[in-house]
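Just one chain follows, in the form predicted on its own, and it is written as C-alpha cells.
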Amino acid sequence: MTALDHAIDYDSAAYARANRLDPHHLRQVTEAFPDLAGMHLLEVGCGRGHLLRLMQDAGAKASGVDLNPQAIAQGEANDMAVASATHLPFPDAHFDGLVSVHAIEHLPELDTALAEMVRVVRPGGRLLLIYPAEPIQGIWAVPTAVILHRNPFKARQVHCHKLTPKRLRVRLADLPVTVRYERFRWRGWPQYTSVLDRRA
C-alpha cells in the first residue's frame, strides 16, 4: 500500500458498522450478470460483505477486498481480504466480473485503481462501477468524515472525486474497455452506474 492509499485513515470499526445494504444494488448487480450463478466475481470495497454474501449466495463464486481491517473482522461472508484497490493481489484476467460499489470515489490512486481493476478481469469479463452522483464534490461524505476524524471539512479528502459518467470515461480511454451501459439512478440518494465489458 502506498502512503496515497492512507491519505484517509479507513481502519475503523465504526465506519464497517456505519455501512449499510443498499437492496438496489443487487439489482444492478443481477442486470450487469444476468447469469451470476457459477461466476468468478471479485468485489472491491467489499465493507463487512453484505452484498459480497448475497452474490454468493446466488451462486456466484464471489471474493472481496476492502483496505478496513475493521471490515474485514466483522466480515459477513466468505472469501474476503484486506486489499488495496492499486495493488490487487491476484494473477491477469482472474475473474469472470468486477463489481465495486461506492469504492472508485475515495481512490487518490484512482487511475491505478482502475487499471488494476480491469487487469485482474478477464477478456470477455464485466464490471460494474457504482458510484455517487455528487453536486458538489465530497457532500454525500460528510458523515463519512464526521466517523472517521470528527471533522466535516474532510470530506473532500475522503471522496478524491467528483466523478460523472463522462469524466470515468476519460479516465478509462486507455484502457482495454468498452461502456456498456451507463445510468444515473436517484432513489435512495444520487448516484452514477457504469458497466464496461473487458477488450482482448
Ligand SMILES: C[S@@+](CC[C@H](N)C(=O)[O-])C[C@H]1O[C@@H](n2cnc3c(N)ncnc32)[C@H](O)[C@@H]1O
Contents of the next structure:
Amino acid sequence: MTALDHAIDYDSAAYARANRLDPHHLRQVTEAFPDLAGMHLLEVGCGRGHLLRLMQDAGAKASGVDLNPQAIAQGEANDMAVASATHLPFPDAHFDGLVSVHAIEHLPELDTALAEMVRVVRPGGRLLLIYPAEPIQGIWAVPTAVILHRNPFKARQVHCHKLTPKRLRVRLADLPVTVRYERFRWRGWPQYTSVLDRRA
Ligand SMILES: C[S@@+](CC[C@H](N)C(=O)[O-])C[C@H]1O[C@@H](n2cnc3c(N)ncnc32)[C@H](O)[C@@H]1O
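I have the form predicted on its own already, so could you send the form predicted in complex with the named molecule?
Following is the full complex, with the preceding chain placed first.
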C-alpha cells in the first residue's frame, strides 16, 4: 500500500456495517459472466462480501479483497483478504475474470489500480466495473464522508474521480483491454457499467 491509498482512512467498523447488498449487481455479474459456475474470479473492493458470497453460491471460485480490515473481519463470504487495488497479491493472469462494484471511484491511484486489475486477469478473460454516475463529483459520497470523517465536505476525497465510460476509456487506452459493452442505469442512484475483454 502507498501513502495515497490512505488519503482516506477506510479502516472503519461503522463503514463496514453500512455496506449493503444490491441484488441487482448479481444480475450484472451473470450478464457479464454467463458461465459463472467454476469461474475463477476476483472481486476488488468487496466490502463485507455480500456479492462475493452470491458469486460463490452460484459456483464461482471467487476471492475478494478490500482495503478496510473491518469489512474483512465482518466478512460474509469465504476467501476474503485485506489488500489494496493498487497492489493485488496475485500472479499475472491468475483469474478468469474480475468484478469491482462502486470501488474504482475511491482510488486515488486509479491508473495503477486499473493496470493491476488488468494484470491479474488472463488474456481472454473479462472485467466488470460498476461505478456511480455523479452529476457533481462526490454527491453520492456525502453519507460515506460523514461515516468515515464526520465531515460531508470530504465527499470529494472519498469519490476522488467523477467517472464516465468515456473518461474510463481514456484511462484504459494503454492497457490490453477492449470495451465489450457499457451501460447506464438508474438503480437507487445512477450508475455506469463497463465490461472489458482482456486481450493478449
Ligand atoms: C462503496 S464501497 C463498495 C463495497 C461493495 N463493493 C459494494 O458494492 O457494496 C467501496 C469499497 O472500496 C473499498 N476500498 C477503498 N479503497 C480501496 C483500495 N485501494 N483497495 C481496495 N478496496 C478499497 C472500501 O473499503 C469499500 O469497502
